[in-house]
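Single chain ahead, written as structure tokens, the form predicted alone.
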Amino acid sequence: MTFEPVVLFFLLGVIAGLARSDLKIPGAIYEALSIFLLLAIGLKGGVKLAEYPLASLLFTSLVVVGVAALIPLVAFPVLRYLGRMSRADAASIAAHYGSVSVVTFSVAATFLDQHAVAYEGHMIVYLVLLEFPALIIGVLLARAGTAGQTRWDQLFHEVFFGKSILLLIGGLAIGYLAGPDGIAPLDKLFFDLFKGVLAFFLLEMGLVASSRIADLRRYGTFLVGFAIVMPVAAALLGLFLGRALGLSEGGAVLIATLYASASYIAAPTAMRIAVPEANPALSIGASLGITFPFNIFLGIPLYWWMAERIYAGS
């Protein structure tokens, strides 16, 4: 089996935290990597956009925004209920999984373009919606039945205006508006440099994940198994939604991932300021220790082989 060059990046900064190795990326480089990759999206999803009459889009993204909505709702019940958790974490882990990854997405995307897959390019405007409508759910399912007060106007402030949507939605204007013409003087710089910069993002995020698996301690082997068992189950749900939309299989393959994936990012930014009373060491433990790897080592394979026999069999 050949792995992507990039998730090897990965592996090495896991191999790196675990033993202790003095690896440190500096913060500004890893803040200014982040900028980057996060704009490179937008741009590209953008100039894609342009190929597609925005009116065809409206109904899909709506369709795509509702039935997430469905991820945070099952996630919160099996924690509250039968992993035994306080509503305030269990409200904040629903929230983390019904969010979504760039990273994750951009490694699918990847993995698609090696195996020359094609896809829809308008993906990055799922991407886009798809990140902020749990955080609020999460915020609702922390504060029922409860005395709390939410600081709306800063916690909207935050999802709408923080660095990850900000920088998503600029690029995808930037990129719509410009077109393939206008943007053709960045090409090299943002998407011929993607990879490489994708790389040393993933060995900054590896060296971070293997610091957060002893988080997971106190409710051990339940919140692994939901870590896993749960982005295969949303996989599922995005792999039939795409093929009821009619979706290209690369492009049923991306719903699946965004679906599969949990927010490491806005997440825990909007749950600390929404519902400090959370632990966000189980969100990040399980979002960032247990789910990501798992998506981008064996989730996105695993989604890509699911999607050839749905497609086959229809």
Contents of the next structure:
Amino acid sequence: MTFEPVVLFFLLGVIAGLARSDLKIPGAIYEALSIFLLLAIGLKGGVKLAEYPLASLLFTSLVVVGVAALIPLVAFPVLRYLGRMSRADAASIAAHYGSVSVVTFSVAATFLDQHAVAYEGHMIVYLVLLEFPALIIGVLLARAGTAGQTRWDQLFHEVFFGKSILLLIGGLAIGYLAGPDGIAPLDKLFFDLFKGVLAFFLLEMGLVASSRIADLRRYGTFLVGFAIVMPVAAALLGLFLGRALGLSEGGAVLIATLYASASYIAAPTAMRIAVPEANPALSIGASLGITFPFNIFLGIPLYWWMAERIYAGS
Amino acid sequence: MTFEPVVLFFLLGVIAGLARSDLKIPGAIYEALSIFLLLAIGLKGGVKLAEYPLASLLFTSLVVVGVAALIPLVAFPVLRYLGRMSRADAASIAAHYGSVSVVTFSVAATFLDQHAVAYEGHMIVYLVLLEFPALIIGVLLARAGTAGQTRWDQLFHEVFFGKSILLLIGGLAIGYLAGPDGIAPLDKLFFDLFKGVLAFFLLEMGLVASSRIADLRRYGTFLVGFAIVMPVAAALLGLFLGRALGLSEGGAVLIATLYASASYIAAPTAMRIAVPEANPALSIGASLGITFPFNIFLGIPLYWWMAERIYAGS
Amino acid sequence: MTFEPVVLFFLLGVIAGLARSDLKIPGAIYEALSIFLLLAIGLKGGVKLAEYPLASLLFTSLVVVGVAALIPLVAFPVLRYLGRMSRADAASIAAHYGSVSVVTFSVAATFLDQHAVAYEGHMIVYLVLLEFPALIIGVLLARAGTAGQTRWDQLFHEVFFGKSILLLIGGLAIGYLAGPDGIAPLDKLFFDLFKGVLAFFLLEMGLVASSRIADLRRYGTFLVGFAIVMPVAAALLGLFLGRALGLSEGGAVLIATLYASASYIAAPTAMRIAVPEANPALSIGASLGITFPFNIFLGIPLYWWMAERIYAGS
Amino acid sequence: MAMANSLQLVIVTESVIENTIIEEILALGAKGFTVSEARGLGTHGMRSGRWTVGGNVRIEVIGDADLCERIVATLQEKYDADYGLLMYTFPVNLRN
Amino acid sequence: MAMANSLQLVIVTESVIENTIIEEILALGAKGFTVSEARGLGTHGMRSGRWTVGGNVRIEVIGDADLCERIVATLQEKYDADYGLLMYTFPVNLRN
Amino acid sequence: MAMANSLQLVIVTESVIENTIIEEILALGAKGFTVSEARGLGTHGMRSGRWTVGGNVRIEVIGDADLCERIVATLQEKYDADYGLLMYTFPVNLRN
Ligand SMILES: Nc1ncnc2c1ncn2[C@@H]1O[C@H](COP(=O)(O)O)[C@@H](O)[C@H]1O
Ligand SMILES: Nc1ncnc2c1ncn2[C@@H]1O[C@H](COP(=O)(O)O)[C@@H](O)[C@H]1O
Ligand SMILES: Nc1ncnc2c1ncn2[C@@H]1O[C@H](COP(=O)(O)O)[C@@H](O)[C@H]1O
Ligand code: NA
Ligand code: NA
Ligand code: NA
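I have the form predicted alone already, so could you send the form predicted together with another copy of the chain?
Entire complex below, previous chain first.
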């Protein structure tokens, strides 16, 4: 299994973090890099979107989002009863795993490019659509049968006008409206530099993840196991769905990666606001400390390997 | 009337701002983007400048700057007597409209490029020269016949060593000295990325402008009307001057845009220091909340349309 | 003697600083630029390193590092006895001059490129290796024969996991592992923008250096003389060593520049921690206020001129 | 606004709820406030200001004892259980 | 500099006049100061720290009652009318 | 943690030793702390926060008189000679 060189920057970040280096990416830079990545992905998707009849996308989108709802609905009872976690913690972690990670998706796309595997351009639309439903499911799970009042208005506001969704959808719309020619003069910033910026971002993620690794001992082996088994199971679901929908092998790998990935940008903020009694260290520790590195180093090559088996058997 | 896709980023910023999204461009990034834009414009102009005999520029520059002085001198009595504003407020707003906006100029240049309209390279020199005289006129207007002592030394220092002028002139000088070949290795940063950075900048301007729009209700319709009529009148002045000076149609559109645009970087700081009793919310509200979006969405296409009529009639 | 246009940005920064302009590069941006430069240089070196047999580098590396140890060992007694400085100050300054400056090295490489002078790709390895030994020598000199306890553990940690070394070595390792093909998609960020980023960095260095220039009057002519004579002497040592090692003329100029340059990123932090009784204003004033501008404006062209004489005589 | 018997109330809390807290403070009658960025350690663990963990904000309100009392009571009831929160007061002399 | 009867004077004002205020403070005899970035709301409206509005700075000066009195009087006369400005003092014990 | 007789100890020092100072404070028994960025002027010269000079940090610790005493004594002995350092205390009322 080979991996993308860009993930070496994550490793460098982890090493720096574990060695307690004074290296740190300033917060303002991290913010700017994440705005860049979200906008660039949105623009890329919008340009591609213009090539497809929107109506044909509607059905598959509904299916991809509907099936994805299984992820938090399965994760919640597992965490609650097998993991003996509090209702709030189980719901919050389920929401993180039901949502998706933009960086994991980007690493997977880069991986496929590097191996010259083709994939459908509209995958990015699924990325946008999958980001938020799980957050709402998570809050519903946390509140089911309890008296605690939820700040629903704040949650909806956070979900739809929080910067991740806003930039993804905004980029999508601008890319769609401007078309390939209108976007061309922006290519040098948003597309040519994309992979380099991703490398920078992974460096910072490594730094942050390293501080999470230390925490993990406290959370016990159950959560660590969950953070590895859950993505693989979700990825399998994604691969079979991809084949059923007639997607290319590359497209199925991307659906699998979206299902397997856990959010650590939109979900933590939304959960902190809507389910404040959940411990954020647990959900971020699992998604960023284990699932993210697992996915970029082992998961993506594994999902591709599985995709080849599954598609060969068709 | 078509507009440049890059202005869609401004719209996205406005929407995010009105929706009270948590999206924000960190201050450090905004600072860096504005340093980038000012330097890049200066460099571009400096390289072009080397192609012209400096002496020939001297006369037209004097004319362009001299005629521009009419703008604050007309705006002041309009604001003071028609608008019934305090002397300080009228003077400060007049100074903002007499000075120029670097971003509006860049959007106009991009617009002309997109429509394959040629223009003279030395326009940028006018941009630099037009930035400050209006600020000094504004302070003179505020102080005429009053006892209030002015911090003249602070004002001059702010005007000539404030970062906008310094970076514009510095870039101009470096571009001029280094020439096209010396600048070539910097092209990948300063020229290739220019439009993408402009998009980012417009996003932030949309965010800020949206907070100004809410303020505007308070200032009444007079100021709103002024912020639309003044630029169109100034643009007409610029177009006729451009034709009289024998500039190309594209060049005349750029002079018109410079005259029509209002400053919101150099002027606010200079006025806060030299005319502190003026209310900054009024001048920034008008220039950033109304005139800037008016210019980039409607004004520039309108000035071009007018230029075609005027040049056709010659 | 011609110089690289990129140094004009340093001049612009100095002018802005002396004029007390409000121009400043935000700290977060400066941090990001320095991470960029260190990583980019490391990556570049790593890619080159893959072309050489590592064993053959080992010997020359040992020689280059061993000879470099002469620099702090000579500088210390000069500062202590000729300059009548305190033991701590002399040791700290010696450490700064024994270590190297990444930006000076980059300007020299850019200078050679501009003049189409070839040089060996593994020079960057020496840059990495020369960064830290002088810091340890400096601390030993400060502590020799004194009772003061040293925070050795903190020093070693700072030296090996401080961000400069970590990013240089990390970039080197990633470039080496990924190879030219693996790094290719990152080229648009790390290599194409390198010179533009260097220009930005030099602007900020000019701003900082200008504040140091004012301080220098206080330190007297001895330190000013040292900050000019020491680099030239060290450069001569480097040129002769380069010839003795059979390096190309360009390679010898780079060794000379490394020897001549003084650190102002790694060394100040390390000395503040390990030799806190030394006055940081002295060492930074000399290295950043005098030696750095001397090297980029006069030193590099001079070392090249000397190299041509020395190589002509062989 | 020179008045006697002013208290300075300092609130250190998670930046994620900055806007919510400020709305509460204004609704309870504060005439102004000052906010600055901070990081720190308390019973809710380290808040280093790195993303995914978030930082703290330090909110200062100057007012009379009554206002401070109302703010303290409201924030304690609604936010103390779930969020990192520290509140303290001390008397100051307003000078303008 | 352990001395009795020290006052901490806190000045919250617009960052555009930071340098001017600091020159005043030093000219009036302050031996040191500490500045940090802030944002806030007062009678001069919201100062969010976004560009074109600008933010606040929080300037702290430790000194004797006399020095604080002089600074307060000067700043009040010269800057209170036109700029956002808040000043307050409280007694502190210097410990080194 | 509402307790009587709390002191606020404020430490302004060079950011290069932030981590070291925080380790000392925790080792001496502090239960928490709050840090914010600052710049300033004192007997060790201007610390503008520009790189190569570095800035200051403002560390606040709330605790009893005993804890503050221990921290003051330790920092004074180990860091006052070589680093920019200012320490002062004042009484506060904890409200939650
Ligand atoms: N003893 C203390 N001294 C100073 N700051 C504290 C102290 N305890 C808590 N804090 C601050 O208040 C925040 C919230 O505290 P807590 O609710 O205890 O987690 C922490 O992140 C610190 O910034
Ligand atoms: N009641 C208050 N409590 C805390 N800070 C205040 C208060 N009033 C004003 N401020 C701060 O002082 C600055 C200037 O106040 P003003 O001159 O009233 O606009 C504001 O922007 C706030 O940061
Ligand atoms: N009189 C003062 N008032 C306020 N802050 C001070 C004062 N003296 C020193 N400081 C702060 O404490 C830091 C260290 O002081 P010093 O050790 O005197 O250099 C300075 O950089 C200032 O931020
Ligand atoms: Na998922
Ligand atoms: Na104008
Ligand atoms: Na050296």
